[in-house]
Structures are given as C-alpha cells and as structure tokens.
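This document starts with one chain, in the form predicted alone, laid out as structure tokens.
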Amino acid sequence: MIRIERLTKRFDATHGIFDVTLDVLPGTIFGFIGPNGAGKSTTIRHLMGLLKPSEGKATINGFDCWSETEQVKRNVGYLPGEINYPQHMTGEEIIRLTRHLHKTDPARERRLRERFAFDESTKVRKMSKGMKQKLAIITCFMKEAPVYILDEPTSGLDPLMQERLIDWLIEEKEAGKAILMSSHHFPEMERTCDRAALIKDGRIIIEEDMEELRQHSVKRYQIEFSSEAEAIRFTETTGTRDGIHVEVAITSPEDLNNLIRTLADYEIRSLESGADELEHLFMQYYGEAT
C-alpha cells in the first residue's frame, strides 16, 4: 500500500534524506523510529505529497505521492507531528468540519469519540496538548481509509489514553489497514509494529521483522534474593551482583527456561524484567552506526 523507493530530498549537501526505501503492506504496522532531525518527518511530507523528491519517488495505493497527491489523500487519513488546528474551533466544530471534508461512519466516529472523549465544546486555544491530541487522533480516523500515515501518535497523551491507542491501531492492523508510524516510544512500538526501520541522518540504517529484533535483543532480568548468601552463591555462575540484587543478561527462549529451573532453588523475593529492551538493541545500531 505504501511503497518508497530511493526517494532522496537534498536540502545541502549533508541535510535531507538519501536512498529511503521502504515498504508498508496491507494488514501491517510498519514503525519508523529515528532521533530528531533524522528524516522521519521529511520522509511522511513526501507521502503526503508536501515535497517534491530531488530522486526517487513514493506512491500510496499505486498513486504517485507528488504527482498525483489528490488521489493520495483520498486514500491516506493523516495525523501529523505538529497539530496546528484554526484556534477559535471548538472540537465539535472540528470534528463536524472533518465530517464535512471526508466521507465518514457515523458509528466509526461515535466509538472514537467515546474512547478518546474530551470536553469538545473547548476552543482550540484553550486546549491541552493531550486534548489536540485527542481530537487529532477523532478527526485522523474518522476518515475511514486503507492507509493511515501517524507522526508520533502517542504525544501528548496520558498512559490510558496511549493504550486505548494501541488498542485501536491493532484492531485497525487486524481490519486490513496498512499504518505506518513514527515514534520515540518504543514499547509502543514494540507492542504493535510488525516491521520497524531506523532512520540516521537521512538514511535508514537498519530494517527488519520485529520479531527477528526480538529474537537478537538481549533481555535482562533483575533478580532479588532473599539473602546476600544466596545471592553470592547464584553469582559464581552467572551474572552480575550489587548486595542481593543480580542481574542477568538472557539471549534466547532456552537460556530464560534454564534460569527459571536454576531459581528453583533458590530463596528469591522478586524477579523483573529490564524496560525498553527493543530501544537498547536499536540504541547498538545506532551506535554502531555513528
């Protein structure tokens, strides 16, 4: 559904983006992650057809992104980075432009409005940035479309708010929809995308099925023992100890069951799983990369 080949913008010599290829397939979220200024934003006003490529090109639905962007945007609902909505609405006012603009399913608009309800009769300029972004998310998928193009969907909301997202975009993924998302917020990404891309100063450094970043990260576990003894014991084999606390770095599926069989006998407290491993494994590339 979205299919982006060599696309190049040179802005000078060092700036833009080069050789971004990448392809977004029915049914799948495809998560594009990135530091600031590193081309993801650049790359979605391609699609959105806002810029011309100096090489390449980008086509949504068979249909050219610069030279046939009409066409696009009747097929793409968009939720970009930075909301910018007319600041005397009122977010019934928008949403019934919205209604105006695209077609729409009455009940597709009353489930978004219940799981992402706000206080609509609040203007614009007296929004919170969760309230935009609320409203931004209404208006982005009330559009009833094939492809949803979402720059940092998440921004701005509560953690409720950010599940009941998820939520709503594995449900549009399993529906058929083809979504491609940026973002800095990688359990999110890891909880929903099939396929992830690292973007670095234009240029996508790493590609691949998020189940094989699964399986090549490094998880680590927090393991509280009940005593320091246990704990000095447990550590001539493995891992690395700070009083009754060890943590222990897993590979593979067989290494965890093998250190689940191991803590059979010991006296433990607490056993935790390390946050953002995805973002450590893409932290190396990145690294790697610099």
The other form holds:
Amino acid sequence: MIRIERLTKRFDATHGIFDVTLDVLPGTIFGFIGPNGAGKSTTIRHLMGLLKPSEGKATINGFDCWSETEQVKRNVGYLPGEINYPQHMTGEEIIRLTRHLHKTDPARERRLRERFAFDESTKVRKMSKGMKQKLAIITCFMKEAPVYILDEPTSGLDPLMQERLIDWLIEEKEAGKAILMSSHHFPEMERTCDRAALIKDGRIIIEEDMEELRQHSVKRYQIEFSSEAEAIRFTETTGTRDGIHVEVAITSPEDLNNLIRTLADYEIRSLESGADELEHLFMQYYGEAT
Amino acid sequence: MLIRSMFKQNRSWILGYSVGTSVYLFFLAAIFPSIQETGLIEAKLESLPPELLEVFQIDATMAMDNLLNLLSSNYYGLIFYVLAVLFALTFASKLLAKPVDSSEIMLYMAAPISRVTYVWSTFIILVIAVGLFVGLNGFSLMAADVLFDLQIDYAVLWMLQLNGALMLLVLGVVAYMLASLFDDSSKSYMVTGGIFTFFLMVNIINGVSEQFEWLGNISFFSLFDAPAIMREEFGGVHFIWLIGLLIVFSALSFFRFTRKDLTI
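So that was the form predicted alone. Now I'd like the form predicted in complex with the partner chain, please.
Below is the whole assembly, all chains and molecules, this chain first.
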C-alpha cells in the first residue's frame, strides 16, 4: 500500500507541497485531482524517489520512497505523465528493455499487447501521442506489481482505448492492487476511483470516499416545461430559466425530493440530471463554479 | 543489461570518436615514410616562430625520424586536447545532461535500479568508450607499423595511450560532475565547455612565455604531455595526479547525483 504522511517539499515560500497526507489501500483506486501546478506530479515524484522530502515521508509497502527506492520500485508499476522514451528506439525495443529491467510477466504482456495493440516496429520519434501512451501502458502493467502509480493514464487515448484501460484498471483493483491515479478526466475518475483527494496550491483541500463526494456535490437538473408561462411560474421560486428550459441546483436528497413534489404541479416535458457531478464539485472547490 | 542497453544507445558516438581518430592515425602513419623522405616537416618547423611551436607543444629539437615524434607534435598536441574536450562533453551530455533534461532517464529511474547503480553503469560506459578510443588508436598504429615498417616503440606508444586514457577519463568525470549540477542540458554544456576552454587557454598561454609557466600547474591539460613522454621525462607524478583527480571527481559525481532532486 501507499502511505504519505505530512509530506512537505518547499521549493520556495509559496511553491511546493505542504503537509500532504494520504493512504492508498490494496484493492482500491485513489484519484488525485488538481489543476496544473497544484502539486500532483511533485507528490508522485516523491513516491518514485526522484525528490527528497523537506519534511514528512512517503512509503510503499513499508519501504521509504527516498532511502529504499530500489525496493520501492520493485513493488511499483509507473506510468509517467510525460512519455519520453529514447527517440531512436522502437516500441519493441522499449518493451524488450522493460522486460530486462523489471521482473515482468509474459502472460500479462501478451494480454496487454492484445488489448492495446499498436505497431511495435515504429520508432518512438515517429509515434503519435496515443501510440506512446499505449506503449507506456504496456510497459507499466506488464510488470506484476502490488502498487501502480498512474499520472494522467488516459491522456492521448481514443475513446475505445480509454474504455479498455478503465476495464483493465477495474480488473487490477479487483485483483487487490493499490492504484494511485492522477487525472483531469472526471468521468473516468467517477467510474474507477473508490476515494479521491483534491490538491490546490500544494495542499490537500478535501479527501473523501467517492460516494461521500458525490453526496456533497451540487447536482444540476435540466427541466423542460410544456410552455414558457409554466417555466416563468416555476422560476418565481427557484432555478434559472432559458425559454422553456430551467436549470436547478440541488445539494441534498431532501432538496431533490422537494423538487419532485413541486414539479408534480407543473406540466413538464423532460427532466435530466447533469452528468459531470464530480467536475462540478471540483470546480466548486476551486471557486470557479458558474 | 543496463550497461548493454546504455552502450547500445551510445555506441554511435563512441565508435565515431574511436574509429574516426584511428583512421586518421592510420592514414597519417601510412604517408609518414613519404613525408620523411621529402624532409618537409623539419624545414617547415624551422621556419615557424618558437612561440608558436610552444603554443602547439611542438618540440622543434625533436628529430622527425620517427612516427611517434611526429604524432607527439601533431595528433597528441592541441588536436588531442580538443578531441578530449569534445569527447568529455559528449559523454556527459548523452549519459546525464540530455536524459535528465528530456526525462528519458525515467526509463531507468522507474526500474528497480538505485542512482548509485546508474552512476556506476555510466562510468563503466565511459571506461569502455575510453578503452575503445585509445585502444583502437594504439592498434591502428600497430597495424600501420606492421604494414609499413615504421619502427614504432610500442612501450612509448602504449604509455601515450595510457596517459591519454587517464586524461579522457578525468575530463569525462569532470564533465559528468558538472552536468549533475544542472537540469538544463544546454546550460551544463555551456558551463562545462567554458571551463574546459579556460583550462585549454591557460595551457596555451603557459607555452607562450616562461613568465606564464606557473599557469601550467592549474590546467588539467598539462597532465598530458606527449613530448615529455617521448623524451622519457614524464614522471609518475602526472599519473598519480590524474588518478587522484579521477577519484575525487567520481566521488563528487556520486555524492551530487545520489542527492539531486530530479524534476522529471
């Protein structure tokens, strides 16, 4: 499992990460959310032994990420956010090298190559972003590790490959792996993560189970009324109107029940809920919600 | 496997230096008998001002009746210094500065490899590269000797190669240590190039006048003195200095890289 305790890295007075604490348990996927420069990659670099903490510590399966980095990396499969393989090497050469540098599983490698198929004979410099991402996914997961650290894993993938990766992650979770995943892609976080933390200016501002996050989030509903008069009458009490359409923000199950009871007195054509609930919550915490 | 993979990634420049310089030496050796016959070299050397000869470390009193005497003033003078600087810069750039700057080093840093192992592996690549460089240089001259009967003194030849190898190792490790101070490869290239050029200039100025002879004591390059080896005046002190510098800068490289924050 991954354990980060009061981890602090000061680049200067305002830049860095401060007092970051989180645990990722076996059989769970932990979502790490935050805008660019918030501290996600800095935290992940500590886990990979690339940065020495100013204070606090990070451990993986009990090994200190800075002083016992060799043992840590034996337990970790890592998918970096920026894929930078040597340009002159082919995909096949990178896979072969990974096979020698890490203890990999041939059966997993075969399965991964089938799911994330691409032309392995292509040199890295000729690869598209999606191809590089598929190569990175294969090299990360062909190692049978108890812990995986994934930085923006679906970046550059087409929808079909994103779907395949999500299925793969759910299988890995069910097999008992501890997975830390940073992402901006909210639907995939909602589908895969059991717990999530939001980081802003180097500090964790919220860390909760996904279920709790969903309950706390503002849910938006779009109501289409049969006439403008009905819509106007409704917006005298709540909501924002655009013609016959009204949007209502709901923050608790009680509010939702009240809304349904109120709508019983109106002629409505449809009622739809907003899809990106987590995204709205994220925006709320960043003070950018509209 | 790490070393094999690193060598594979770097073999083109390693072979470039080794084969390129060896071919140059072989052809110079091949035409040496005809140069010797014409007596052009002696005439040309006599016509040059003594200061210029000093700058290029050419001993005008040395008879050009032997290939190694010619090489000590030619290839093993300023040419070798410049090649050694370029070799060291290429090594540090390819094995550390560029992989860190471009994040390519992550391929190795994500594997269960400690930073100490990484530095050791790069130093083994340096030893292989230097071995190939001076080894092929030496063997190409031995091959030319067999083919053209050049009467080369092999003891002196291999002493030159050994001194050259130590010089290349020291410059390589110094460049590596300096590269470990920066995350930006162009900055590390500029700083290291600047420092080496400064020492090279110091070495050149040292030859201009006796007044500046003391400058020779502060330049790495004075520790490779081909004419002195030819005159058999080259003492073990130079070798001890070179080995000492090699140990100190290797230790500094380990110390720096194993504590460095990598923002890759």
